[in-house]
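Just one chain is shown here, as structure tokens, and it is the form predicted alone.
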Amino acid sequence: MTTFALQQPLLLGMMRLLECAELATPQALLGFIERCIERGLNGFDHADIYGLGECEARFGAALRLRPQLRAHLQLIGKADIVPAAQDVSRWRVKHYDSSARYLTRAVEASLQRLGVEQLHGFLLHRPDPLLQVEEVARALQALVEAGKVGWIGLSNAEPLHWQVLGRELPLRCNQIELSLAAQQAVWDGRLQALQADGLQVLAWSPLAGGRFAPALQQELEEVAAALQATPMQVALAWLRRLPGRPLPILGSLRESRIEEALAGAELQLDAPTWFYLAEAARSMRAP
């Protein structure tokens, strides 16, 4: 099986774009995107629900200032979550919609907001219990054949989800929550299963949203001091030590944090250090 891989140190998540006052104007955001590309970072992780579409629209407004930049980017989109605020039924309830009609419209709307002709990658954002495999496979394959999507992946999928869909579609990745504070996939075999099935792991919230428990933060600081690194660099190195070398999606758009992450991209942890941190985070001895 040929393994697909996004080749860069990390992806940049766009979920918090609207919170960044320094990136509020198209010109400022354009400069940020250009500096990221200069650093070797051209992968940007979007979803239609980020800012209810406004994050994509703001990103697209920046790209329209310099259209030639689009050729240098890897844009990932996600859809199938319908927030309560966008539910047009009488119930006004958050739900999932993986129907062919919804997914097709979602991709086309993302393309329009971003001002591009293709999403390099498109992921089903959350497992939909009402998903019809054949319908989804036909819809996504049609988007690929039309050139609107380059490749297909999943997000937050469990083994049976990706294995069943993988019979119908060439899946490339699974985006899951993964960090020292969210270790379940490390111990239950999911990482090895993803690797065996040729799916790259994209790790969202790799720094637990900046909310590691105080005791764990102290352990990270101790290890960082010993390795002449920073706690953030150590936490990301812990991820990279895992099977398949998961690719972190950095949620912070502060350039100082991005630089810090890149400066520690080659940091490696030996097995005892990895287990020391794993045990500190789990508050128990690893099996």
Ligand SMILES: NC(=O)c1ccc[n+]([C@@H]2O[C@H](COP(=O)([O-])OP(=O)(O)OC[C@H]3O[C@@H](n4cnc5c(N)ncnc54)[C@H](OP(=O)(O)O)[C@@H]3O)[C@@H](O)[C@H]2O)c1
The other form holds:
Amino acid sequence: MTTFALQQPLLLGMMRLLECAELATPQALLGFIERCIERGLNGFDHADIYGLGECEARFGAALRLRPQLRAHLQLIGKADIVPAAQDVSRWRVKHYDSSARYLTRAVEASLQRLGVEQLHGFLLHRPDPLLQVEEVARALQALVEAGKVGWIGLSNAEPLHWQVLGRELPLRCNQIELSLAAQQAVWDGRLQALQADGLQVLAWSPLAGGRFAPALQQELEEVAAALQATPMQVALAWLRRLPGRPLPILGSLRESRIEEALAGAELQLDAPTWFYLAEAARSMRAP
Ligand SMILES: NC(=O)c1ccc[n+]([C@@H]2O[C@H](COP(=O)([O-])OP(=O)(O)OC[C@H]3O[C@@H](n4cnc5c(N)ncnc54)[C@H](OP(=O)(O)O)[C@@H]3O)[C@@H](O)[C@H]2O)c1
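What I would like now is the form predicted in complex with the ligand, since the data block earlier showed the form predicted alone; can you produce it?
Now the full complex is given, and it begins with the chain already shown.
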């Protein structure tokens, strides 16, 4: 069984970096990254498609102001999605590309934009129906051997995806949508299967992108008041109660929200509270 290298209460997601006007300059972003490190948060979740590469480029511009900071960071990258805007075919269609050539180039392009020599972790962003297992395994292994990638993981993978690829190369994690509003993996055995196969779960959109249904938000407020916590802290504690203690990838880059999430990192939910919220979110009683 592999042990995941990121031992911290949260990862920080970079998908919304361009929405954050306060972090638009390299200096401001550098200050943000430094303060995250001071808080003990050094894991940043990137993907080549975030801002069509611009999120990685901005992050890299900030790091270039203080290159020694790179040694303190754990950067995760992802690739295999080709957005319609980057498709050079006549069809201009969003598609996946997991060919060795594409993945190798994608990793090299991410390294260049970020201005680093290695992605600590690299994930296949979405399962590609045309994926050729041996080709992908060889390409990813070569990236690890070249030192361009530290470890490999998957994202949005189903059990057969990780089991088939896992036979060819060691996999560290599966990054999946997981929150009170996205509970499928909670009930279909996937979390137990991931735990049994030694893959850490990284939970994307842990706060449902800030769009919990009003009724659920009300229940979260009720529980939060009872536990002297905040709704966001309760929603994250709900995730951490799950098998394998999924690691939330927080999407907000507001420092007040990051502080709030960190302040609740030790909050524990008992089973009745967990079910009360799970059922409220599913609008049904557990069988
Ligand atoms: N692997 C994949 O396929 C995949 C897919 C999607 C995302 N991801 C990763 O997961 C990360 C997190 O995703 P996410 O951004 O959707 O996560 P999230 O943490 O669920 O949502 C963040 C959004 O929620 C808002 N928000 C947070 N607390 C709020 C509150 N109390 N009231 C109102 N709005 C609130 C934030 O607004 P403010 O910014 O205003 O605080 C932000 O827009 C991404 O950055 C990316 O790294 C991966």
